[in-house]
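As a starting point, one isolated chain is supplied in structure tokens, in the form predicted alone.
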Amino acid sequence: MKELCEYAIEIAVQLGADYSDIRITDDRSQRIMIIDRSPKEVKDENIYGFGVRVLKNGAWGFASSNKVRKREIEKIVKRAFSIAKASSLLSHEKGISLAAEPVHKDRFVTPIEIDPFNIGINEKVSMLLTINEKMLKVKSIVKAISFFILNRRKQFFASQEGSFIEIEITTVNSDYSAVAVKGNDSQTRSFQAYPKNAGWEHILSLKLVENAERIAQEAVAKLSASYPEEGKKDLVLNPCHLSLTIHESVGHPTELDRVMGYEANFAGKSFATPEKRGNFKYGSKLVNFIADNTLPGGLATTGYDDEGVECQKWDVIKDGILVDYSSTREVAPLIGEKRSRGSGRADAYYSFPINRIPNLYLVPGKKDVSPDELISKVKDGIYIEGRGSFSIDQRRLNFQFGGDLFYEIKNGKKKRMLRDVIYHSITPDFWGSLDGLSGKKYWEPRGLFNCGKGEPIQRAQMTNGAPYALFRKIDVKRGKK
């Protein structure tokens, strides 16, 4: 692999490239889905190939192939170079200038205890069938869905600057749902995904089978739950729920390519523009967001990004103030930064690396506060668990979020179950209302496994961790009338 990578760079240099790099990747994915008592999808596949980037006269050229051999590499490098030259003719500005990055010669491997690909298909199918059987035995459950998704990427990266990096990333994920029906009404309750860069030991730690009956019973209970009273309510949100709110209202708005308008054609720009950096009040003083692509088990913990930039840890929001962004080598210089934050990632060998959300988490409170203590501070509110529907505008300001399970809070106590709760807010107002955090003991590294961005769309994964959090006076509505 090193010889092939070096050959690609040699060809690019001979052609006159200002910069070039190559990624050779071998992506293995295994997906098993069970619906009710029947396997509906059992897939185990490898996607193997390479992609080449060439920079010439301030413009990119990119090409790829699934034929990993010398003759094909030469052909693809020449194609990428010709695309870069053609693109440079259309540029009306000074063009692309890359942030500097030290030369790296390294290897990074996800630490695992049990190789998930050494666990037999039959064993995995059997576990999912057991989960579904437990859910279907609960009265009023009419459908059960469960799955495993396992990924492993082996990648070799080389750049014209002299870097040669090998990575091997293993990711495991599982989820299941029960659908309850009564009359013309239905409700769904999920054991929601807790993906992690880890081995099969993480799947075992989730106690999937042990929780199946409880999930089904909660789905049934949702059928007879009460609708919420609409109006301003205090909210106590659990880490799983917050992971999506963080992702949409903090993660995407602080991607520097979106901030600079690169993403305007797909999912919008961002209100968190560069002049706000260092002075804009994003939230209350309790709001501290750290990006950490070195987080053990983090979904974006890959050692290096797909531009060969070493993974880092940095502040994004500190004491409520916007201080930084995620960035790539291309966009970092646009705000005067000399180095990328290492957020350039591609979902396959045939994709061009783009600016992606890092492992981004809300820092827990300094005191050992429990979720029950947060609830005790609420006179009239709602406790929300898990992810549900969401919507956010094209500048990442106005949003709406639902959840998976809801309980009324009255006079400091969690009371009756509620259903179909949604809340509305504006990003700085919402984070400005943060008034309490649980301690480190209750912090969870939840995350997203399938974040879509770009045209053509790419999918990426990242951890969005959080403690339990208390928000004051948020606008609550009914999801159904």
Second form
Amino acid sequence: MKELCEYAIEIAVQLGADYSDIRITDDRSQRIMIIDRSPKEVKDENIYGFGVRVLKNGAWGFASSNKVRKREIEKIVKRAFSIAKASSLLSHEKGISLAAEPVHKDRFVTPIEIDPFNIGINEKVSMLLTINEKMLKVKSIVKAISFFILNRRKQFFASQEGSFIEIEITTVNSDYSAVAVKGNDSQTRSFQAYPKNAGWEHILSLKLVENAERIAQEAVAKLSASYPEEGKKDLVLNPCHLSLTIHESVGHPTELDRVMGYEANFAGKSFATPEKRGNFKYGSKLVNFIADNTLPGGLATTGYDDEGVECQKWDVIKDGILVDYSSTREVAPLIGEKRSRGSGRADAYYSFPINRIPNLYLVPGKKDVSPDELISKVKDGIYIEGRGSFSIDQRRLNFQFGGDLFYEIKNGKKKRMLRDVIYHSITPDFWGSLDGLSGKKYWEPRGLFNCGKGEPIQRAQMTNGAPYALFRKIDVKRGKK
Amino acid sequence: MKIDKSIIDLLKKHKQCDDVIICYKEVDSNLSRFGENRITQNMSKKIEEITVKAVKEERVGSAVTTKADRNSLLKTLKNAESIASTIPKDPEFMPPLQSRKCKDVNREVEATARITPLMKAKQILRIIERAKKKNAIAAGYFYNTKTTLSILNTKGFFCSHTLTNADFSITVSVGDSSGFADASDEDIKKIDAYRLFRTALHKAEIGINPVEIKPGNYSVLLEPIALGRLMWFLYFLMDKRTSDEGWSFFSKKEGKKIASTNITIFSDPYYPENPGIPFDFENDGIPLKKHIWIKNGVLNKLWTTRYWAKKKGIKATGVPSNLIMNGTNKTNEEIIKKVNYGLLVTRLWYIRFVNRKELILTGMTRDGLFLVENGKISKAVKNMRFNDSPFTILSTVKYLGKPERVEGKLLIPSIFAERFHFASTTKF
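Okay, that one was the form predicted alone. Can I see the form predicted together with the partner chain too?
So here's everything in the complex, that chain up top.
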């Protein structure tokens, strides 16, 4: 592979490229989905190919192919170069200049204990069938859906600057849901396990089978739960739920390409514009967000990004103030940064790397506060567990979230189950109302497996961790007519 | 790789399972993206994906490869066979479709396939120059693809469809305001990028200095691009199985009135103004034909896959490849003249379920929200969040406009509806 990579760079140099890189990517994926008692999909995928980026006179050219051989590499490098050259001749603008990155010669492999691809397919199918059977046995459950997605990316990256990086990333993911129906009513409850860059040991640690019956019972219980009173309520949010709120209201607004207008046509812009850096009050003093692509098990912990930039750890919000962004080599210099934050990711060999959310987490409280202690501080509120409805405006201000399980809180105690709760806020108001955090012991590294961005949409994965958190006086509504 | 019956002969010779199904997808595409008045990506890509499904004693194992050569195909077959031999029988198993003729639709336009990244770059840069002259900022993409989808199996079934597509999408920003326009077609000649630029620019220019209005119920004129985002939810929710199982909005509603009598929605891959793929690529290649889903406001039919159709003793429709809603010849301007008070919604964004069973959705307006008073657009309005069902709109339709192609698969008109609920407002 190294020889093929070097050949690509050699051709690009001969042609006169100012910069070039190649990624040879071998994605293996095993997908198993069981619906009720039917193995709907049992599939082994191998997506293999290469993509070449060329920069000439400040303009990009990119081309890719599924035929990984010398002659094809030469053809594709020439195509990428001709696109870059032609684009640069047409443009009167100052071109792209990339942030500097040291030369790396390295290999990064996700540490795993049990290789998920060495576990027999029959064992995996059998586990999911057992889960579904346990859920379907619960009265009023009409549908059980469960899945495994196991991915392994082997990638070789080489750049004209001299880097040669080999990575091998293993990701495991599983989840399941039960649908309960009674009369004309229906409710769904999901286990909401979390994906991780790890081996099969992570799947075993989730206790998937052990929780199946409880999940189904909770789906049924939701049918007879009460609707919430509408109005201002205090909210205690669990890490699984809060990870999605973080993703949408902090992760996306601090992607620098979005901030600079690159995604204005679809994913949108951001309210967190560069003049706010270092002075904008994003939230209360308890709000500290750290981006960390070196986090063990993190979904964006890949050693290097798809531009060959080493994974890093940095502050994004410190003591409530916006201090930094995620970035790529192209956009980092636009705000005067000398180095990219290593957030350039592509979802396959045929995709161009774009600015993605890193592993980003809310720092837990300094004291060892438990979730029950947070609840004890609430007179009139709601405890929300898991993810449900989620939507946010294109500048990431007005958002509305649901959840998967809700309990009323009265006078410091968790009371009856509620259903169809939604809450609405404006991002800085919401984070400004943060009034309590649980301790490190209760912090969880939840993750997003299918974050969509770009045109056409590219998928990306990242961990968004959180402790339990208490927010004051948030606007609560019923998700019902 | 050439996909024809010789592939099946090869698989027949080497297979150790009962049957083999091949799903083949080849996409040749060129994409140019732009933002902040400059080209940000200019690329050419080719994807070739072969899915091999091995069928053995009511079990199906699948393996996918992008290595399009004989040896890799046979290796992929072995992998699929190995999966099929280890999993339990599928109680919902359906055997591969038998040999039959597939009537194709001609959707291949050579001129579209031939557009090069350079040709697109020239057009984008000319538009950027115009944007600069207007002190505006343009962002968007120009995308052209040629796609081939084929399904074949060892029972002799063979369906293949090739289509070209050109898609130009643009957001123009003027100060803090923005406007959007988008069009796609098999034929590049039908895409007028300058007209789209002018449309987006006009929306941005009249959207400057928006006022905040109170959330609540409003009459709305939804342009096709805005309505298209809501119709997507109908598109994938009109599944008879989830309806029969009781967890769908459509449960127990077949034969009942669910929309205004002026609403008829159907699918037809052979519809000249909006053709679709003539078979269901995701479901064994079921041949698709015309089906009326909502007729004069009454829920006429829901789509079915083969297993559920067999269980219910009906014919499988497959999942439709397009959706068409009836309209009129009225322009938006003509409809606006009839409106005393209401909101003109040009685009919706980030739509998600609030309540799946009641089909309550939430989402935001973007890139142009306007107040219409006494037959005229009176002012720009700050964006708002809706919490409501598409059937609130479809049940209170007063005027329908001229249908337009949006979202690649939909042919739908503008709609003026008497009620839609907005729950909150945002800062811009």
